[in-house]
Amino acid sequence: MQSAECKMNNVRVMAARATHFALCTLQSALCIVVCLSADDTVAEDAPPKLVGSASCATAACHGGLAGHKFVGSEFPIWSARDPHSRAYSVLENDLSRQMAALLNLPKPAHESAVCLNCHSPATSVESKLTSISGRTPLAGVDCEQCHGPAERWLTEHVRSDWKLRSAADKQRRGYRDLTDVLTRANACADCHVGGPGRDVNHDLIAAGHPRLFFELSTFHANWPKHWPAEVDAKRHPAVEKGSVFEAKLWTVGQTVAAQRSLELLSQRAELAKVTPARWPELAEWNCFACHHDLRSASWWQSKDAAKRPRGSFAWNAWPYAMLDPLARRVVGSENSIPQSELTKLRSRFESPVLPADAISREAIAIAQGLRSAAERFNRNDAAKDVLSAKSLAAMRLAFVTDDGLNLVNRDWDSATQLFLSLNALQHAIVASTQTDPEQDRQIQAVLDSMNETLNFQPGLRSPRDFAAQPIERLQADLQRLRKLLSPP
């Protein structure tokens, strides 16, 4: 039974959901008619302003829940399932707070520029973006921090000639077509990854933000969808049969992470121009060479780097890990990934004195590298050669036998990089190809057993006493895996 103050209760709830909805219908309309009165042309000398998500939110549009199907239901489902319709209210938290006392802010986390360039872009002080008749732009990371600023496309995308207009004509006006993989790692690398505005260096991870872990097809199997994923796998179609959408999201993903990874390295370096104490930037080592749950603490009492635990004063490993076992499996020049520049640079790290005018030039110049492969993996084409089935196949036996065990020993970035990296492709065969339902079972089970021994102990943040035996039982894993694959 419930009590008098929950039923009050409720029915505050219930009016406070009825106000929000018409409110958002109000906007919707008044949105609506605003840009069904504009003038059709599009504007090349300045950026579409925003909407607001509200106009996205009516049951007319994305905001039915009729039989909560997908298709006119997305925007429900992103409030109640997505983390990024959640991504302004944890700045009010306690963390949050915590955070900005730490890092001496001058204004709360929630108006913070610093928090608000991922956590709420349109509402950051630093954001280029306006909105429609002055509105104040809605907080959080809503559709069109992702789908583009509707103001010139919002009408014309219900119209039945939009599916024919081209990817360009949709770009000018704003929209970002993120059926396109690369569009979409993009996207998630902005802030997943980083750049100018949104760097989470050693600062902030120091402070309590947790360290970014970005691995796209890892994030997308995990992401709460607001659309069928079948539309997706129709959109990237196999030469064979099947789809090689899940191929791309790790192909691509892979080469973004490290292409924007570069990217800021390079913008760190250039920034020690201005300001040389923030140089060198701590958050490009391998943090757990410094930072792990450890009994023991001899071990940098020792001057025998053997001793030393694995990855100790390292580069940051995980945006790179795979890059060396994906170029040596890709053939041609149009895959090329600059691998020679890449160990030149890497070796760099192994000193605390770190060049940065060279490190900006070399991280730059690798980077349009990984551009160019990033390109090349997004081609439908690419599906004939490097996103074939057969060759999916043959690239997996290749990290288990050839290149899995250099990346258990090397460190936990690494050996969790090829954990996620397997799994993807054992995703993308299956996907991509008619395969046996019981070799799939004992396969997931070896990965299964691999993500047990990479995941953290109960209570720690860091991979505590990542030496001989989980990476024995690693070692047992690729050994099993090898076995399943290797033909008879």
The other form holds:
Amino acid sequence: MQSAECKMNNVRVMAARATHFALCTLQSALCIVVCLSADDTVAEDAPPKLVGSASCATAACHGGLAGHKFVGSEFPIWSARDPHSRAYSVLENDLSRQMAALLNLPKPAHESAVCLNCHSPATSVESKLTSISGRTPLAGVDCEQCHGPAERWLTEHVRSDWKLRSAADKQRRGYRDLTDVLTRANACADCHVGGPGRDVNHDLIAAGHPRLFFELSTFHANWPKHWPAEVDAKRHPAVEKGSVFEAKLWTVGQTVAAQRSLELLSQRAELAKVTPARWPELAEWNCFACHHDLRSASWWQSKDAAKRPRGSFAWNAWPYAMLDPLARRVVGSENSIPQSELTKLRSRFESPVLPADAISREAIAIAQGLRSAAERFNRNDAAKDVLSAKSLAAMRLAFVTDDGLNLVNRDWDSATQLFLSLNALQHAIVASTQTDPEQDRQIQAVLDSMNETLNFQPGLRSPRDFAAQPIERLQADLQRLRKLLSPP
Amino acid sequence: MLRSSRELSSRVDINVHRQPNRQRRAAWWLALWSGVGSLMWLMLQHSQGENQIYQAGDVTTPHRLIENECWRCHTTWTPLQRLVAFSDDAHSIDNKKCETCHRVAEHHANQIPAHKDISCAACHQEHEGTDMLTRPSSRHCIACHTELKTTHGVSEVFAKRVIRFDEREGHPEFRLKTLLKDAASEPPNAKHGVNLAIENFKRPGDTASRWQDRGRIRFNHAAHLKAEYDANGKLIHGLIGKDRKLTDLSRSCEVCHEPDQEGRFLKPISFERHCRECHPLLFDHERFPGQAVPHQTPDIVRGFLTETYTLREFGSRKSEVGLPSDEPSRPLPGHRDFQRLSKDQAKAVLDDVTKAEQIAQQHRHSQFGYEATGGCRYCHEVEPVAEKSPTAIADWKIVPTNIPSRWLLHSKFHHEPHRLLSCTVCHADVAQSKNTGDVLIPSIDICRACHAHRPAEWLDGIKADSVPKSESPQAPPNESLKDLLSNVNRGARTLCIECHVYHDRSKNKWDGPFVR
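I would like to compare: after the form predicted alone, may I see the structure of the form predicted together with the partner chain?
To see the whole picture, the full complex is given below, headed by that same chain.
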């Protein structure tokens, strides 16, 4: 009897527990449904507005005084260390004043859209970004320029369910998911490569703007970050050990920079239809194609590995230097980098007469190929094949043995891209597999020597002296690297 | 025995009138041959290209080049016309002939007669010996300046009556001196040269604005020239040099006022050569003993101090120098990293620079061991920069010194011929001058002491005895000007062109018409 009662009690307890569990599950499910259903309430007709970075900088949110090193102190770190925080103030310096005068801008640099579009997009009159209730946005490249206008996600992103939301939902709200390397690369390229309304063309360079030469992995490494670098590494794990984040940065960065450069080229060619005087855009050529000695057999002519005919020009090598080597070594069967089209486009630039229509069309076609290549590098499964330590090592060896001499002989841009790539690959390999510290040290010594050679000579602000001797030194460095990297 | 008249008459040759008169004939032949000879000589001279015999007098040395080519200057027959007319107003030279070589500037724009109406030869008269054509007689000047009229009527700018230099009524006093005497007066116009020398303003320490030297530095002549000797001829008061020895500069003006190569003008004072030794611009005697900031602009001074203290910072705290944590970690060719100071170091350098600047600017910092030394303010007026230009580095500035390289631009004064005189004969008040505003240019009366027909008459008019007598036993006996000139009967030249320049030579055309 007693045992029967006990049994009944046990059943009741069990039932109660089951009910309780069911109720809890139901409640949780309801919560999730309610949260997810909120997606539909986002109005999508008007672009989201800026809230202003001051909203981020409250002490309880991102404006703490480095109490937790990074988290909670993002704003002060950005403000004190990140050069982006000073992007606006440089527009008031002497060089900017001089540039505005030389460019005949109707307004000073810090009020001109051509400058503000990058240096302080929020304050630019051309900007599509508008702020809520006329609040003056902070000048410079601040939080919302990279993370997205916060009107529709400011209150959301502090909720506990924010992290559960889908990327698509966040994107709809105007939030830019910078944990994704491709998104991050594109965010940087918006200004560091250029785009509509953001064109560092020959006029700007001639007036004094530094030439843009963007290399994502190097820039990223040197960027004073307002987040812990380990987070990036953890989000992109390698198969064996460590992370493929560095490898991804380099591959995605190279392809995105080239893709965006081609899109800019297309945009410049399209603009030629409206204002023919602006075409051809001189910044599309290698600077030294024109800016070199007029002596016969000058240093510029003598070191041209491409052996172009006399009088022909050289395309700006910087964004595209590593595309061919990358296409040949990495992508393999999934090759979406259109090499032959790229060669054709390059040859078009050897003539000073450029058919704007054809160039615009061809550039867009290649850019599309590069877009899918970048997406391929950005996929999570890339870590298993193209970005595995083994293929990175093979790629580096191929660069050193097969492509190196060509790149080094061609021009400073190509040689520097090779150096930055070797350096990035070295960091990527060290981050994703077990390496021999002694060998790493020797490789680093060679890379340091290359860097020393590639640095501008004292007193110069361009690689004007990049001629026979530096090239020979680089060739010797490549030889040393080949010995170090070749399998015994 | 009486002779008959026939006999007597037979003694006389009745054909005597038919016989030749040898004397007359000889005279006639002589006259003929001298005439022919002269003509032949003229022809011979002419055939040799010599025309000197036609000249009234020697041509000036520069014109010897064309002495035999009369047509270079004279128009055909005009010399004869001038000779016949017997008048100085008829000129045998056309201005165009002169202007072939002498493309000199025009006459004064407002003068009467106007430029085109004046013949060059009116003043520059040739064939009067080898004296320079550029030294015409004063009568040419006085002809108009006795009662000067310009195209504007009576001139307000120029003296209306100038007739001779050696009389007070004949030539006015220097404008500079009249302005100094009469505070209410104004310069004749803004372009007048006197504006380059003096200015009506209020210097720090002045109660009201006054006409004074334009220089905006502090300089005390009296302090630099003090010299006193005891009975044994030992200098007991003088200038204290760097080595703390007494020096007598009272008769060594050229130590600072160096003549130029020609001896005409005195070169500008140079801080490096004349002041630095006693007035080094020390800034940090403890850490940089004896080191001075460069005598340059505030920007350069700040740059110098920043570099000095930065290098010191690098040198003294080498272990601390390095890349801060947020410095670039990966090399990017073309972005060479420079050695940088940490934030703390940069602040320390800034503090040092600010402090050193303050010391260097101080009016006086005798604690560094030199009695008479000082910083910028010791000589200069230092002002904070109200609105800093974007290119400026320093936030303080030196008021421009405003010292002209020449005080009287139109004067032709030449110091070298006056070297027999002590500087203080003319610049008499220099030893008493304590203020930069003092104008030490002498009065025209001082000039007249010598430049007059009878200089001795002027001796009473000048304060020759006021020249301070040096007590130095080494100094030569200081004769007074009166003594010097008491036996002089005839004074120094008084030509207008001794001092005045007539043509504005700055407008001369240099690229001449002659080509090879």
